[in-house]
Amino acid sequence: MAGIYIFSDRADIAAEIVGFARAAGKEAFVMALGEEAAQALTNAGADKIYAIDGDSELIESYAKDIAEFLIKAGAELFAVGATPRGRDLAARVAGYLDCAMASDVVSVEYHDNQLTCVRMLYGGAVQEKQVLSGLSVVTIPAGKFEPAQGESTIEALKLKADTRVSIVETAPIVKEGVDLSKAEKVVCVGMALDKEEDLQIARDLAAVLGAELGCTRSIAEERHWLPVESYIGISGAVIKPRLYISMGVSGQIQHVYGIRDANLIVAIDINEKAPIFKAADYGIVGDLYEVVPLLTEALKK
């Protein structure tokens, strides 16, 4: 039946994408790898579940099989989480199709019947739309949509697995860092923090804001001072907090995709010039060694 098929490894983005579904007044499926994955989908909202059962604990390996299926059930989009498992299944899909795909999208939105997708470019200086017609493939990334809730009923989805590619062996990743993506809150250190040790000042701002801890790219690839799930930009963590906070934070255009979407930006550098500034709702130009120290006690006041 027409209407728009999900699939993500991550429930949060399902729950998201369902959400884009409904307010695009469309019908909703979702589609995961085994009954448990579909379990823990069914209060995301969707009209109903398939639970797909196959011989492969790698969804990629069905891509040609779910191709075919979305068109047998006269899908109008295959929406996919933007996670590293998820663009490999979206780019097969689209491949088997050989439809058209928008990937990473910013923002996607219903007009006239046609699908309008906005996507950044070149670290996030050009904004691309596409308009995309006919059965698509697009990537969206998490905290783009307001999560859909209520609940569904799964089906089983018997598909063909393509076994040319078996899991050998597994091993966990080890995350020393928070989920950024979920945080309400985020206070930010740049490169004009002096040493390690000073990284508690701004702990000490997080702490009495009830704010979790993130960084620019080069504090956590460059100095290791935090781990990489800290940092904050394009290729590392797109945050959505109610509030933001920068400290000696430059605001190069790589880390400014990733705050983007921030309801409140306040920054605090010394260079009144610093790019940062015109992402920032306010803009505190001062040393972070003073203004924070000061702005954290008025705060416990």
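Model, not experiment: these values are computed from the prediction. Residue numbers count along the first chain shown, from 1. We call the rigid core the largest set of C-alpha positions that still match within 1.5 Å between the two forms. What changes on going to the form predicted together with the partner chain:
- Once the rigid core is used as the reference frame, the Cα position of Gly190 differs between the two forms by 2 Å or more.
- After superposing the rigid core, the C-alpha of Glu222 moves by 2 Å or more between the two forms.
- The rigid-core alignment places the CA of Glu272 2 Å or more apart between the two forms.
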Given for the second form:
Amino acid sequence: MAGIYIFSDRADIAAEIVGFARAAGKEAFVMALGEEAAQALTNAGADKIYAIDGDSELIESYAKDIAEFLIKAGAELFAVGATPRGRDLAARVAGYLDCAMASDVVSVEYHDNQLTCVRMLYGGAVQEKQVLSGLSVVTIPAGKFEPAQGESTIEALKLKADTRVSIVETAPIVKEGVDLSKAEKVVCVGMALDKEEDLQIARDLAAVLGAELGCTRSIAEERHWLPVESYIGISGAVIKPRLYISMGVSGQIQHVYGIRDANLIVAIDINEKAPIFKAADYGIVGDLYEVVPLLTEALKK
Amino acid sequence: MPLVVVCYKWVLDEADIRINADLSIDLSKAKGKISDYDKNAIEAAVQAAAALNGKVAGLTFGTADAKPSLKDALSRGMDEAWYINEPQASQADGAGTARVLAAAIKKMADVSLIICAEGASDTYARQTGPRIGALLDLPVVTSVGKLEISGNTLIATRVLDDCLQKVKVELPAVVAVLPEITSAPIPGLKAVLAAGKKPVTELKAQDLGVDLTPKSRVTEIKGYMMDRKNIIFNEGETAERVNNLVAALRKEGVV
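What about the form predicted together with the partner chain, after the form predicted alone?
Let us now look at the entire complex, which starts with that chain.
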């Protein structure tokens, strides 16, 4: 049946994509791997839930058969939650269909019944709008749409898996740092910090503010001063705190991508031409070694 | 001898992009570079080839502007490069790009591993690896933070949102790697000099019989500007600047 076919390994994103389909006046069919995952989606408002039944625990391994199923079903869009598993599955399905795909869209809508997507290029410096025609694939990040609600029934769907890739083991991710994506306030250190022990200046400011400590990619990946979970940017944490204060961060595009949804951006840097000031609500041009301790003291009052 | 193919992209340096007041984009000052994460992928390919006792072929699809990439790429330890020099490359979408790369790989002998970075620093679409896998009907492993090769078996550790997932696959396969897979050392002078003598195969999309008509149509490109207050305290004593900032933050209700 025509309509939007949906997959996400996260139930919340699946419900949000159903919300998108509903708002567009389209039928919504959600696919899930296995009965248990399907059960978790019974209140997501879909017209039907397909519980995929096959020989692999890896949803990505069903790409070829999902592509064939979408053609047979007369699907108009395969909309997938933008998580690592989802992106992999979506791009492989797009490959088997040899069709258009828009990844990690900023927005997606039907405009005169044409699927129109906006996405970011160059680490967020540029926005591109594109129109996809024919059966297409999109990946949609969390939080783009209001989740739909309403009960739906489950139908089993036997699919053939590519069993060439198999799981050896899974291990929990040991997070050394905090989950910055949920932080209310973030103090971020950049490469203008000279020595690892000077992180104390940032920690003192963070303590006064009740903020978490974050950093740029180079601080985590080149200098290894903070765990990788702490770095903010397009390939790291994307955050939306009420307050973000940077110290010694130049503000490369990839970093700014990670803070664009911050409510208030404050920058402290010695270089008045640093791009971070263009992205900031407030800034102080000055030596962080002078400014930050004074700021910490002033905030104590 | 087993061949490891590593795909890379020549992109404009995003740091050089200027956004005009009317949100149009000025690329005139932008220089090219090998996409940042591709440099890590190239090094991963060199290491994988060593484990396989094989060779490394770099593969790139771009316009005539991508030519300078060859020397840089070849100095990073690959044995040869394939360059699909195609004016239409600048308009190609993810589907067309993958078709060209897959068609070029089909022309190579004894391919046992294809490595791509997870995404390119311009589009960051993260489609190329999985699409190539689909077009060649090869197994695919993405989000790879660690690779181990023993005999013909590849063990990859995938970094997912909720877990680290170790998977196993027999080669040939396509792997998309994260930048953390390995560092990307800056090539030494000797490697740079040797790069000029390495073989390059140059082809057009037509030679590969690939139609590049895009499946998606770009209707608008514009710069993104954050709407921020841009109140910068850059005059007076440091203490005064700090006091001004604190007053502003109190007014905003965030401290």
